[in-house]
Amino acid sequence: MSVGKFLMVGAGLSGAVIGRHLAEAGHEITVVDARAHIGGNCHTERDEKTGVNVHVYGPHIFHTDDAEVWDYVNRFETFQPYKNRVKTTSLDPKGQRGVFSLPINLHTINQFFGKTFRPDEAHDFITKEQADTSIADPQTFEEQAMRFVGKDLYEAFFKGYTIKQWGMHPSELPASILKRLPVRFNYDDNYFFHKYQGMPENGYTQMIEKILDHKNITVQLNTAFTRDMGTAYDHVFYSGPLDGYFDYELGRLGYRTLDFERFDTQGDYQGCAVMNYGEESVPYTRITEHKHFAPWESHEGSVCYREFSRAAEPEDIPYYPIRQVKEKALLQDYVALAEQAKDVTFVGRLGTYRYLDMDVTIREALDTARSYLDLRTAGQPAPVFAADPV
């Protein structure tokens, strides 16, 4: 098989992924980003006075069931073990001030309801008092939550986070964005339930570093994809946003994006990573405090971020794909007129407009370059997309 030219639109875990596995496999690769640095929203840096590693646009917490990606990762950085342990501040059912830990757990139900409840105790006392039983079948994020842990939960834990997070009411969202509620009748206030829980040593910037660091890997960065581009190469890997290949010809598909307000102490600010805020009055839905992502490490500083959720605007970076009715008619537009495209491939979380955790980003992106290797030999067409879209 001759070698091939292939350009990577996006110096971020789907574009290094992919550009490794076909420069392993003999080919030439590009990776252009219009940014100044590389791994996309998941870039850290070294705070210069903390000394803290930033994670520059908001956490990114690795946890997988995939044993294939969580060996893959820790080939290029050495993860350490990292449980994701959410609080939020809130109000109790008597308008009390409070720090709750998530999900929610028996800890989290005897605290909040001023019990001392065992398992048993617990779960018949949400599923027969609590949960609104007479919704038989939600069909909106309110009524999903309302279902299962009933109005007081609810109300402290996620309608003002949820009205913060997504612009609008949760009787407005879709069921499915509350996919599984977890609610645990034990003390387990690990965020996930994943075999593999970590974090890159180092940060995710270094690892991405060392994914690209390749004899067949070119990366030029402040550079902006252009679809001409892709007429030097013999396939383009796009994971850039799907309406801004077409140059938003159609009208842009709906995101919202994250403003932080960073602000820096001595000591420890707050005592965990992540705080949220259930309280629709308080403006942010969270703050962060970066070193805690990394226990392992010392720093006498702390480097902690606000966080704002709002509509993204066409300047700003998009995070987190809508897709309520309208962003979905006009995304079946867009894959339509890219099933029209040649020679390119829409892969990530922009490429495919759906919202993927990290290691179901590694996931596809090796499955792609497997895939486009296998159909290149036997001559055969790429597919457009790394995942339907629709």
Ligand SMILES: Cc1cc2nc3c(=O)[nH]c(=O)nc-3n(C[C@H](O)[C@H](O)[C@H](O)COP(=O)(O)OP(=O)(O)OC[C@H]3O[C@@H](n4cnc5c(N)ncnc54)[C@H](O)[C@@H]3O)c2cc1C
Given for the second form:
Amino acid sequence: MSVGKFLMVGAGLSGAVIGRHLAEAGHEITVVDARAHIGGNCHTERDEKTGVNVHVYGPHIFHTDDAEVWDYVNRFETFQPYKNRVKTTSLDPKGQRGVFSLPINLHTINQFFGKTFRPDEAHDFITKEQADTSIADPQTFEEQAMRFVGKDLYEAFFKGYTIKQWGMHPSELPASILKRLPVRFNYDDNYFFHKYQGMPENGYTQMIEKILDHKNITVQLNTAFTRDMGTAYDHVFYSGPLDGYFDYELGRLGYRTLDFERFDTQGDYQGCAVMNYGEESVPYTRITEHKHFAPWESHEGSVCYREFSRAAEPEDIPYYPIRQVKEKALLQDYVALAEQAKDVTFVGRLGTYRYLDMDVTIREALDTARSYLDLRTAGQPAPVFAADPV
Ligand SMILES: Cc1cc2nc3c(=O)[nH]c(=O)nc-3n(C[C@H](O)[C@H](O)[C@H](O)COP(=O)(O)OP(=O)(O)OC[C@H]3O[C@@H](n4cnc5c(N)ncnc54)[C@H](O)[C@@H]3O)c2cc1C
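Let's see the other form, the form predicted together with the ligand, since the form predicted on its own is already up.
Below is the entire complex, every chain and molecule, led by the chain shown above.
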């Protein structure tokens, strides 16, 4: 097979993993990124003053059930064991402020209601005394939460946080967001159920640097993609925003953006990596104390981020795709436009306008690169989307 020349737009996980796979198959890869660093939104940076490895675009915890993806990341970086244990500050039913364990578990229930329930007692209490069983067919997030956990837990742990996070009242959001009973009747406070969980010892950027470290890969930073660049390559893998590829000619897909207000302290500010704030009156959603993501390191100074969520304006970094009815209609129009594009595949969280965890991003990137090589060998065109955005 002849050597191909491929352009990866974006030096995040999507561009790096696809680029590496094609480079190992003998092809020539150029990776461009508009930013001054690699790593995309997983970027981590060692803070000069404190030595803390900062998750620059918000906290990232690696978790997966996918053994191949786990082996893949461990090939490039040592992973330290790390379990995500989140706390939340909120008001109990008497209006007293307290710190509670998330996701809601037996400890949360006992502390919140001042009880000493065993698992089956807690289950009966929540499902028979708290849950609003008059709601037969919940339609909204609010109804679903009231149906499952009742007013007190809903207001303390879901309502204010959701309003701040999404800028929408839970009564305007679909019930599907809260799919099943979001409560554990034991003391398990591990946020994720996944088999493999961990944190790259020296951060995600170092891991991605090693993925990109191949003789067939050239990385160009501070280089924004323009469509005319594509003509110099056999194929473009584009992990930038789908609407951005078309210069927003149909309008902008809606995103939430995040503002991080950094503050530095000495010692231990909050005793954990992530503290949520459930009350609507507290303007931020959470505080992240970055050094707790690396408990195997020791630093006197500490770097914290207060996190605020709002609707993204054109100049903001797009974080979470909104994907409500209006956005999905516009997405359909962009998908139709993209289907006519040639020699480009849209990949990753921005290229397909979906929230993707890192493990899913890597899985899709590996599958995309493999199927691209198979189709190329068979002389067939590559699909425009690696995964269906709709
Ligand atoms: C706040 C937040 C927290 C998260 N936490 C977790 C977590 O705990 N665990 C987890 O598994 N996942 C988490 N994720 C998801 C994770 O960030 C994504 O899976 C990952 O970033 C996807 O990688 P990507 O390469 O597709 O996209 P990105 O990382 O966004 O990379 C895209 C790159 O393309 C570049 N680019 C865009 N447009 C252009 C252009 N025109 N020209 C050149 N370059 C361009 C951008 O600069 C960027 O570097 C989180 C996401 C967010 C938003």
